[in-house]
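This document opens with one chain alone, in C-alpha cells, the form predicted alone.
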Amino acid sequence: MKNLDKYVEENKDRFIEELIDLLKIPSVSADPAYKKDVLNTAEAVKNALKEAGCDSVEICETPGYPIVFGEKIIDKDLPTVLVYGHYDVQPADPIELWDSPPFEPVIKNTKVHPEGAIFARGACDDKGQMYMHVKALEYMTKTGSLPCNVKFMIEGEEEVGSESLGWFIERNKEKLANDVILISDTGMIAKDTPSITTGLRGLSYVEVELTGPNRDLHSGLYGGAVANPINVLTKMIASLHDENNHITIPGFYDKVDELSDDERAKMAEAPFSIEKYKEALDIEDVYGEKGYSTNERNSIRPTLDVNGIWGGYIGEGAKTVIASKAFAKISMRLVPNQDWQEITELFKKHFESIAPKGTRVLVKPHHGGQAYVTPIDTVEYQAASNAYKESFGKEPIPQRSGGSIPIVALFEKQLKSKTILMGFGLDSDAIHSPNEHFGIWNYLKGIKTIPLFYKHFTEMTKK
C-alpha cells in the first residue's frame, strides 16, 4: 500500500465531488415527505459500491427503508470485514439557523478546518464517513491491494432507530457472516490526536403527552382554576433531576456500571481543555451531575434530556389560551448494564405516578438500544490501533463516546462478531445541528487510514 497516499491525492477532487453529489439528496428518514429522496440515495449508494469494485450489489427490501448490501469475496479462506453505515440523515430543522442551505453543499474554510470543510446535512453523520469506506474499497480494488473479503451493509433508518435492521439481520445471518464489523459513525479527539471509540452509551427515547381539560380554555375565565398542562408538564420534567443533577427516577441507577478510580484516572489522561470546550460552545460554564468531570458526564454516566417540548399557541401575536395538551420528547443515554427497555418502563411508571389529579399522562416509547464496550486487547482493536499509528504517526487513544449506535450491541448478539469504531469526525462538526460539516482533511485521512486496517487485520488473522 505504498501508493495509498498518492492515489488519494490524485483522486481527491473527484472524491470530494462525489460526496457533494450524495449530500445534495435530502435523505431525511424521519419525514415521509422525503421518501423518494431516501430511496434515490439508496440507489446512489448501490451504484457507488458497484463502481468501487463490489462484485455484487443489491438493494434489499425491508418493512421500512431498504438496506444496500454489497460484497467482494476474493478467497473464502481469508477473513471478512463487514462495513456498516447509513445513508439517511437527520432533519435539517431549524433551517433558518443554517448559514447556507443544508442540501446545497458548500466548502468553507474554518479555524479548525483551514483546508476546508463541506457544510451540508449528513456531511459527517454519516454520508461522509460512510463514503470513506466506499473510496477505500475503490483504492484497494483498483490497485489490486485488497487483502481480504469485504461486505457492505448500508441502511436507511439509523436516524429513526434502525427498526428494520434487526428484521434484516435475523433473516440474513449467513449472508452477513464476518470476522469483524467496521463502522465510521463516531469521532476522534482532534486532528493531531487520533482515538478509537471503545464504548457507546445506550438509549431510551420516549414521547410524553399530558392532557388537562377536554378543550383549549380562555386563560382569563379558567386560569388558576384548572391545571394548565404546559405548566404541569414543565414542573414534572424539572422534577426528574435533583439539586445535584442526579436523575430522580426510582431504580434508574441500580445497575449502572461504576468505573474504578484507576479507570477514571486513565480517562483523565486524554487531552482536554475545559476552557476551549466552553469557548467552542459559547457558554460561561459547564453543567451536569455533581462529582463527575465533563468527559465523564458525557460518556460513562447516564443522562436524561428533553429534546423537544411544545403545546398551546406559538404563532405570531398573542392568544390567551390554556392548552388542552402539552407534549415533550425525552431521551435517556444509558451506560453498560442498564437495559433500555427496563429503563423505559421505570420512566413510564414514575412519570405517570407524578402527574397531579386533574391531568392524564401518556408515555409513548419510541426506540432504544443497549450500551456497548469493546475491549482493547483484541486482534480487531490492535489492527485498528496499528492502522492509526501508521497513518497518523502516533498511537490512538481509546475513548468512550457519549453517543449511541444501538445496533452495535445487536450485531454482537446476532452475528457473534466484534465491532471496531473508526471515526474521523470532530466534536465541532455540528452533527444533528445547523451548519453540520466534515473537514476535507478528515475525509481524505479516513480514506488513507481504512485500507491499513484491512492490511493489519488480515496479517494478524490470516489462516
Given for the second form:
2 protein chains.
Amino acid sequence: MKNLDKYVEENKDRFIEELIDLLKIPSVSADPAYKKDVLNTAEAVKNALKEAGCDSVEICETPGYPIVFGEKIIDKDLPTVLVYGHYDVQPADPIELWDSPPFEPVIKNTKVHPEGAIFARGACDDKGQMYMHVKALEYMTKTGSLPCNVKFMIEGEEEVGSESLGWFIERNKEKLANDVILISDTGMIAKDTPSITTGLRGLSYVEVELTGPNRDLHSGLYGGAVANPINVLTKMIASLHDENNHITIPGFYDKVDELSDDERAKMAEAPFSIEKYKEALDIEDVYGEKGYSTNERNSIRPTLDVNGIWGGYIGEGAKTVIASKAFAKISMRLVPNQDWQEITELFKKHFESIAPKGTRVLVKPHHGGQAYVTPIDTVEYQAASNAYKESFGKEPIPQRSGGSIPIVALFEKQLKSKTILMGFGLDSDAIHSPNEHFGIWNYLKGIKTIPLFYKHFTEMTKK
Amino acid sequence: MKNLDKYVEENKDRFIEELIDLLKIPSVSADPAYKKDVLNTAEAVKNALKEAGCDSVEICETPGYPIVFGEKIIDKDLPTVLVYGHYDVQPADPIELWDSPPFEPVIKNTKVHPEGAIFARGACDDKGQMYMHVKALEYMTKTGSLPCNVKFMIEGEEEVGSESLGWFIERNKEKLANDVILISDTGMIAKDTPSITTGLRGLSYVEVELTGPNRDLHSGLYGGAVANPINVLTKMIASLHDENNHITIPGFYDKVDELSDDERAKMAEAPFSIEKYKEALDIEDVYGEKGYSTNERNSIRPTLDVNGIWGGYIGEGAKTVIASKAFAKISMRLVPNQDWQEITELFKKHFESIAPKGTRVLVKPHHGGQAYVTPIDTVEYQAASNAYKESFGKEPIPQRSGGSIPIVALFEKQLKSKTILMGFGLDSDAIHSPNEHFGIWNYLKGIKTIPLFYKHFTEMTKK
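Could you output the structure for the form predicted in complex with a further copy of the same chain, given that the previous block was the form predicted alone?
All chains and molecules follow, beginning with the one already shown.
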C-alpha cells in the first residue's frame, strides 16, 4: 500500500467536499420533524458506497429508520471486515450557541487543528468518521489493493438507542457474517498519541414525570400547603447521590466490576493533564465520586446525569405558579457486568419509592445498552495496533472510554465476532455540543490508517 | 340604595358583555410581545371610567406601563375612596391545557358556578374584579347615589412587580390623597361565606443561573467527572428545605411574626375541609412545613417555591448531554416583619455560598413586596363588614391570604391610609392557571356590595 498516502493527498479536496455535502443534510433522528432528511441521508450513503466500489448496496427497511447495507466480496475464503457506523446525528440544540449554522458546514482553523476543521453537527459523530471508511474502500477498490471482503452496515438510529439495529441483526445473521467488526465512533488521546478504545460504558436512559396537583396553582394561595412537583423533583434527584457522589439507588453497584490496584495504576500512566482539562472547560475544579480520579470517574465508574429538566414557567419575566408537573431526562452510564435493563428496573423501583405522598411519578425507560470491554491480546487488536504503528510511527495506547455505543455488546453476542474501535476524533471536537467539528488532519489520517488494518488483519488471519 | 339590586339585574347582560370585551385584549405584562395589547387595555379602561361617570380620566405615563387615573370629586369635605386594581394579566402558559382559548372568553356552567362563569385569562385576576368597581361607580353616578368622592388608580404591571406604581405614587401623593383604599384582587371563602382579607404575604422573586463547564458536553465522555449544572442545581434547591420542610436559609425566620396559640385557635375555626381540598386538587395528601396546618402553611408561614426550572435537552426523544447551564425561577412568600429586600439578600448570599467548586451561580432578583396585615377594629374594616352584612345577610370572616399584592404595604406607608381588601373570587377560580374563570354570580354580587361600602364608610366618617 505504498501509494496510499499519495492517493489520499491527491484526492483530499474531493474527500472534504463529499463529506461537506453529507453534513448539509440535517439527519436528526430524535426529532420527527427531520424524518425526510434522515431518509435522504440514507440514500446519500447508499450512493456513496456504490461509488466507492461496493458490488451491491441496499436500503434495508426496519421498524424505524432504514439500515444501509453494502458489500464487496472478492473471495469467500478470505476474511470479512464488517464496518459499522451511523448516518444520524444528535439534535443541534442549543442552536443559539453555534458560531455558524449546524447544517451549513464551514472550515475553520483552531489551536488544536491548525490544518483546519469542518464545523457542523455530525462532522465527527459520526458522519465524518463513518465516511473515512467509505473513502478507504474507494482507495482500495480503485487501486486494486483490497485484501479481503468488506461489508458495511450504516444505521440511522444510533443517537436514539439503535432499537431497529437489534431487530435487523437478529434477522440477518448470515448476511452480516464477518470475522471482525470495525467501528470509528470514538476518539483518540491526541494527534500525536494514537489510542484504541478497549472499553465503552453501557447506558440506561429514562424520562421521569412527576405530577402533584391536577392543575397549575397560584403559588401565593397554595405555596407551602401542597407538594410543589418541581421542589419535590429536585429533592428526589438530589437524593440519588450521597455526599461522596456515590449513587444511592439500592443494588446499583452490586455487579460493578472493580478494577485491581494494578489495573488502576496502569490507567493512571496514560498522559493526562488535570490543569489543561480544567482550563479547556473553564472550571475551577473537577467534581465527582470520592476515591476516584477524573479518568476513572469518566470510564470505569458508573454515573448518573440529568440530561434535561423542565417544569413550570420558563418564559421571560416572572409567573408565580406552582406547576402541576415537572419532568427530567436522566441517563446512567454503566460499566461491565451491570445489566442495563436490570439497572433501569432498579432506578424505576427506587425513584417510585421516594416520591412523597401527594405526588405521582412515572418513569419511562427510553433506551439503553450494555457496557463492553475487549481484551488486547487478540489477533484483532494486534492487527489494529500494527496498522496504527505503521501509520503513526508509534504504538497506540489501549483506552477505556466513558461513552456508549450500546450496540457493541450485542454485536459480540449475536455475530460472535470482536469489535475494534478505531476512533480518530478528539475530546475537544465538541460532539453532542454546539460547534461540533472534525479535524481535516484526523479525517485524512483515518482514511490513511484504515486500509492498513485490512492489510494486517488479512495477513494475520488468512487461512 | 334601594334600587341597587334592581339596577344591577336590569343591566347585567351589558355588564357581562363589557367585561368580555375587556378580556379579549391579551394584556400580558410579562411578555414584551403583548406591549400593544397592554397599552390598548389601558385605553379601554380609560374609556370605561369616563363612561361610568368620572369627571376626569387620564393615562399617566410611567417608566413602564401607564397608570389609568380617574376621579369624581363631588365635595371636598366628603371622604374620598381610592380604588386600586390592575388591567394586566398573567401569561396564559401552558396554553395547551386551556379548554378554550384564554383570550376568547366563553360562559360555561360549573359545579361551583351553576349560574355560569366567564372563562378567560384575567376573568377574576383582576379585570373582572376591577371592573366591578367601574360598574359600581356607574350605578352610583347614574342614580345620583354616590355619597363621597372617588378616585381610580388602575395599573398595568401588577403581575410583574408593580415597579412603576411606586414611582408614580411617590410623585403624586396629593393627587392620590384619600381616606381609604379599596381593592378587589383577592378571594372570599365561599359564596355563602363572605370574608374580608386582612393579611397578605410578601414576596421575593428571583431567577438563578448555574454554570458548569463552558459548553454542553457529551455525557458519556464527561459524565461523572465534571459538575453537571442540572444535578448540582437540584442539590442546591433541594437543600433549601430540611426534612421538616423548614427553609434552611440562615436568618430566614429571624423576623417572622409568630402567632399566639389563641390566634392560631381562632384561625382554625374558619370553615375548611381538608378532604374537599385534597379532592379538588386530586392529591392523596397535603405537604408542607411540620407543625402547621394547611391553612397556616399557606397564609401565616413563609414559603419557598420553584416556579420554573429548565436546562439541557427538553425536546422529543433523548440527547446524552451535560448542559453548560441550568436555570430556575424561585419565589418566596413572606409574612409580616420579613423585609423582602433583606430576604432577597439572604437568599442570594446563601445560594451563592452553597454552589460547589467547578460551578458559578448568578442570582438575579426579579421583584418583591412586603407582607401586610390590617387590624379589624378600625372604622374602615367596620364599614366593609357592614356592607357585607347588608349584602350577604351575614357578617364576613376576617381571613389571612397566602397571596401577595406587594403594593399594599407601600400604600399605607406612602399614602397613610388603610386598605380594605374586598375580594369576590373563589379559590377554585384557577387564577394564574389554565381555565381561569370568574363566576357571574360573584361578579354581580361584587357590584351590589361595593356601593354599600361607600355608603357605610361615608356615614361613619363624615365630619
